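Just the one chain here, the form predicted on its own, laid out as structure tokens.
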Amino acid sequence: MPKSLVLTALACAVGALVSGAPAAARDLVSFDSGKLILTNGVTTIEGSGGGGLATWATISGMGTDRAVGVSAHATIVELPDFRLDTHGIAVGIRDRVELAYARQNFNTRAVGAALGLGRGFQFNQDIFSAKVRLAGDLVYGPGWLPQVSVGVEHKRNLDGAIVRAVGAKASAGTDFTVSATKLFLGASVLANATLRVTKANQFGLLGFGGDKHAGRSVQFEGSLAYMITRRLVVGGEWRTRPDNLGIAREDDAKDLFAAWAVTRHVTLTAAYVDVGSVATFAGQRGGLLSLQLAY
């Protein structure tokens, strides 16, 4: 069954059990939209919330500690030889606990016929990740606390023989974060750090693991940004990843970003990318442009 099907599906789904269950039952399936706008974050490459390259401890759609909240993305990374797509669903229950899938399409254009896989071949993974909030909170509580959330991402990569082909160990990958995010309003400051243990090359486009290292390794993302008004932010984000392939290095990636709400349920986010060398080709610095609808 076709993916947009399924995601009708389930909203449906989720619409009838709000409607049609009793008043106790439907104090749990909720919608308020509460939050303060842009404190949801945006949706990462990879599905979660977050920033566009970094997850955040955020939980995904507008819901507060009372409700679900649902969102959902689409956004193009365009880079010199490469592209990459990817969309995906997120819900957040009682701002505490997060459920997220995101289809990632890698196109090779013309680099996919030097490398023998016939021009514009792509990659395709399927992430499914979990997060859930343990302390603090991004917006109220002490100054000192942060947000803390701990998250899964387990990654399915769709081109099984081709990425071992390449020197991949494995297909298929699960990535751990330990994130720590907080908005400090007095400052319009928002700050966010990141622990990921992951042996994902490419983001696991490329498989997991290889010759050079073949085990997982501790990466580092990290997130600042500054709130020009309640629906403007900008900032910038660093992620290094793991250099396991012997075939082409891996570099660390980077963003500068422009998150803009455009109404309290709408928010489209620009960035400059850089993710340095994939597969042999350096350079790779483009553009993101990001859908996000949240509720």
Contents of the next structure:
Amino acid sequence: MPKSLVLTALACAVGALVSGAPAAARDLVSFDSGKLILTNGVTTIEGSGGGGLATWATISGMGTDRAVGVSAHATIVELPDFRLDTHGIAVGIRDRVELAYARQNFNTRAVGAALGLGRGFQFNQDIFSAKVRLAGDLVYGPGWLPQVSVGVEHKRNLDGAIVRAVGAKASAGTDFTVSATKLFLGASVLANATLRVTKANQFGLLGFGGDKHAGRSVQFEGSLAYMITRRLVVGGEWRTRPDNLGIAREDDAKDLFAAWAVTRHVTLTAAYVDVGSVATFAGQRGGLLSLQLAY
Amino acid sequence: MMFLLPFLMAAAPLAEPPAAPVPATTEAPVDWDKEFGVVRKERDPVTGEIPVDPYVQSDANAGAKPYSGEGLARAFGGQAGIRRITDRALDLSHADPRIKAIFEEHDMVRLRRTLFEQVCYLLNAGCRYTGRDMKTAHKGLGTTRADLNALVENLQRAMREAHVPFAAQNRLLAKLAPMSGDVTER
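Please could you give me the other form, the form predicted together with the partner chain, since above is the form predicted on its own?
In what comes next, the whole complex appears, and the chain from above leads the way.
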């Protein structure tokens, strides 16, 4: 008898937690997928909500301020000499807090052999991130007040010995970001500006800090996008990066992108990406393709 | 079920009708509306609207300054086009399972008129806004951000069906979006 009571109580609790009915709007966990299409943004190559390269102040998932949202992404970046695969998941809580995890696999292809690492050697990295919306709203509220968020991204490179061998000071590092993002409806333009304090080399794929500069520096990420329709946005991004390693120059990263909301829950992003020189191989310009599922 | 029998038997005497006949009452039936101070509002026979508490009429109640120039009014098809769009947005919302409950309890006759006036005024299509301010008009509705987004989607669909260019649609939304704090509840 007590066992069945416990089971009943559990069933009720689970039912209350997973229920998405309007009556359950104040439950601990309810999904409403109530954001306007595309206003959840897409997923960066570091797993946080944003554009493709720049982290935005947006909170991942389609949940509004009384609900929870989740999203998952997979991205490939195909460059002349490298290939980056990222995939990850993110949770948005009450459009206030974002928690995300992403895994990056960076394939060095023929470069790996040239560097003595072996053909097709992969650098791997785990990224755990959190973001909190401090003020404002992407769409609503005063037109002059953007959505402002602060974030932290903890990156753990899984090839510590190798990144230290190329000159990195550490195999793990933590970035701090502050982002302001606004959809200026009167112009159908979305603008984002982010400051990132980081010591990551090539997003952390080549470790953190170096012989040229060991500590953190302040970098800028800007995005400008135009909404063509409710489902289609085109734009560009610019991301400055530190240049810490003596043996391999690092350049700013840029992209031109189009994001298309196929449905409320599915967003496809295609971009032309230029990350400049990577591990002494210059002119790394290529294509990015990203799929995001969001609820 | 047998274990219930003692309870039923114990309860039985209470269920018996009172012995004395009920005396004929001379009192009038209780007017519960009056007892609880409920004032039934009748629709105005001319306008068909349910009266609201008195308020000062002003264009400022529309919640934003109107656009200048005639471009947007033209993009929305003038007053006739705006009326079709606002009517359609309300019809969609009234049938939308996400938010229909809000509209079922609402004076749709008055809302149709005031929403049309507001949009017409903001787009500089030649109207005065005679409704209440946004905060007063939405008081007690308990609307959420998700409700507001659903309404926006219905308005977007109505504008899309009327072939209003997307950039012009956003120009209207740009006037409405800053009012979010007055029309939703935290």
